[in-house]
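Okay, so here's just one chain, in structure tokens, the form predicted on its own.
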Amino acid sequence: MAVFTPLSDAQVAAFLEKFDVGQLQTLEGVAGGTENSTFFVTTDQHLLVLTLFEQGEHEELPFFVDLLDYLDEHRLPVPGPVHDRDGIALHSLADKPALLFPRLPGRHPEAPNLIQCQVLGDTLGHMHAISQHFPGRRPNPRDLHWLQAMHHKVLAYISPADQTLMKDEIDEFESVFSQYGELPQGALHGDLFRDNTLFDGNQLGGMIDFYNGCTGDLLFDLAIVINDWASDENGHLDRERYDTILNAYQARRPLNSDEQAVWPVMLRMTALRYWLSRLLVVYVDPPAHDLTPHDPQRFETILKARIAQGALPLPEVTP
């Protein structure tokens, strides 16, 4: 169970007479998630989703309700931050950053059809075409610089094969993406796995959990959806996902020359970061809370899947 610190029925009571939401009836913990407590919130006038912030970084929390607000205001699917009478959404509960969001409808795709990836694919691409123009700025916490700089904690604890594997892909990073300027940058998502989006059927419900969210190049985004949503048990590119998220994505926003030549880098790179980040939980930093660590040897797969077969061509895009 998610729910690090257990609030009352009067706690939440009291929290939302701030809000314009009615009276609690329900209070629900949440399962799952590894930082924040979670609550599903039942009032006799609507269903909410209370979470408080356990870990990170507290005063980025204003980026991520803007950017919150920003793309709730251009009509994306996302559950923007209830705000209180005075029109403000971050509080504290329980001596934690708290925030209040709507309950968004549907469940997370295990295995997305085609149907799923047109709509998610056009949707990130919407975002992107959105999120150019999002003024606020929160630099990519897990980018080639982080790699650069966090990869030799992880080199005691794997093979000498796949250190020096590690190695010469970060020299590989670097050699290619000074070739290029810089790349289109906006607002991303940071984290867009199956499990963090909501589809009801075909109809997606929403992409939630934007705590990974920053400011960047928004080719990283894009490569993290190809590398989860179209990627079968073996880590091999499946052509039907692949072309039909593409398609859709650059409908919206049409990649330039620079982020189609390093996008096969790109899948690598944004591969990386996962198995990094993963070995970095299990053997060096792990969770505060006695949870079971994602495993890192699913993103290790897909890397030498990537660098094996490369990837698969961009589909081209109709004028």
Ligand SMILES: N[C@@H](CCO)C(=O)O
Contents of the next structure:
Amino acid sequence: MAVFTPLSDAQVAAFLEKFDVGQLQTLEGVAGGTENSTFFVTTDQHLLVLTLFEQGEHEELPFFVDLLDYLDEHRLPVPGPVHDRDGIALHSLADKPALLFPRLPGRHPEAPNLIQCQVLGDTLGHMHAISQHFPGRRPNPRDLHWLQAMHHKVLAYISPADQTLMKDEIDEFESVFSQYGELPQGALHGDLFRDNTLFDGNQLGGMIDFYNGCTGDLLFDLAIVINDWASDENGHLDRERYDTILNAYQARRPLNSDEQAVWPVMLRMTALRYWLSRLLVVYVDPPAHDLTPHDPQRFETILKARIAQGALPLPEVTP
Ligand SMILES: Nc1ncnc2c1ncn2[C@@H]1O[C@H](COP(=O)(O)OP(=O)(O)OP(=O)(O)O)[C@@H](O)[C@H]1O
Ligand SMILES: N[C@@H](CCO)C(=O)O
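The block above covers the form predicted on its own; next, return the form predicted in complex with the named molecule.
Expanding to the full complex; the earlier chain stays at the top.
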């Protein structure tokens, strides 16, 4: 379950009075998710989602609201936060920051088909073409500096060979990225796994859970997507999904020559980013609840597959 703060119907009905969304009909806790409390709220006019923020940097919530507002205004499929009659989106409920969203249609695709991959690549490319102009700023909290600073904390929990691998990889990332200037920048989703998308058939109902959203290298976002969406059970890249996502993305935003040059290393860096973040959750900073943490080994496997597979060529951009 992912309701850490239970709410009563009366609390939610009173909360909804600030908004022009109608009267509460039903309130249901959502089982998915591990970080925030999520509720499906039905009124006589709308299907809504209510999120209470249980952890994280609450002072960063205005950035997420601004980013979602911006993408929503540009007609990207995201849940634009509902604003109250005074134009305010961010409120407090049960002493927790709270946001209300439209409920978007669809389910998380476990085994995405090639049409879904095409739609996702196209939408991410569209989002990045737009998000380059987003005026907000939140430096990427999971970039190379974070890897350098945090990897020491997990070394004691992994094998000597993996310790060497992790340290060597980070040295290699540092060396490669220092040879290039700044890559194209913009706002990122920062965690666009399959379970942060909703597909209604082949239609993308929405990209959700923007709480890793930040500004930085757009390529970082694309590499996260490829590692999650296009890896087979052995961590190897599935060529059809890989080509489909990248072709659709590049039709919206072709990668420049520096991005093409660092691409294989960016795939490895984002794989290591999740290997490390998952190890930190399991060994160093476990959450108070007893939900099963994500498996770090999945991203160890993906990293090793990227190293073994070498630089899988980017598909040719068709003009
Ligand atoms: N706007 C929305 N429309 C439809 N369903 C939603 C929406 N927002 C959230 N959900 C549902 O609620 C679940 C939990 O939401 P969310 O991913 O934001 O929670 P979380 O605790 O931050 O999760 P995570 O563990 O992925 O970080 C989602 O997996 C999805 O099923
Ligand atoms: N998507 C993340 C969890 C949420 O940040 C992971 O799979 O480790």
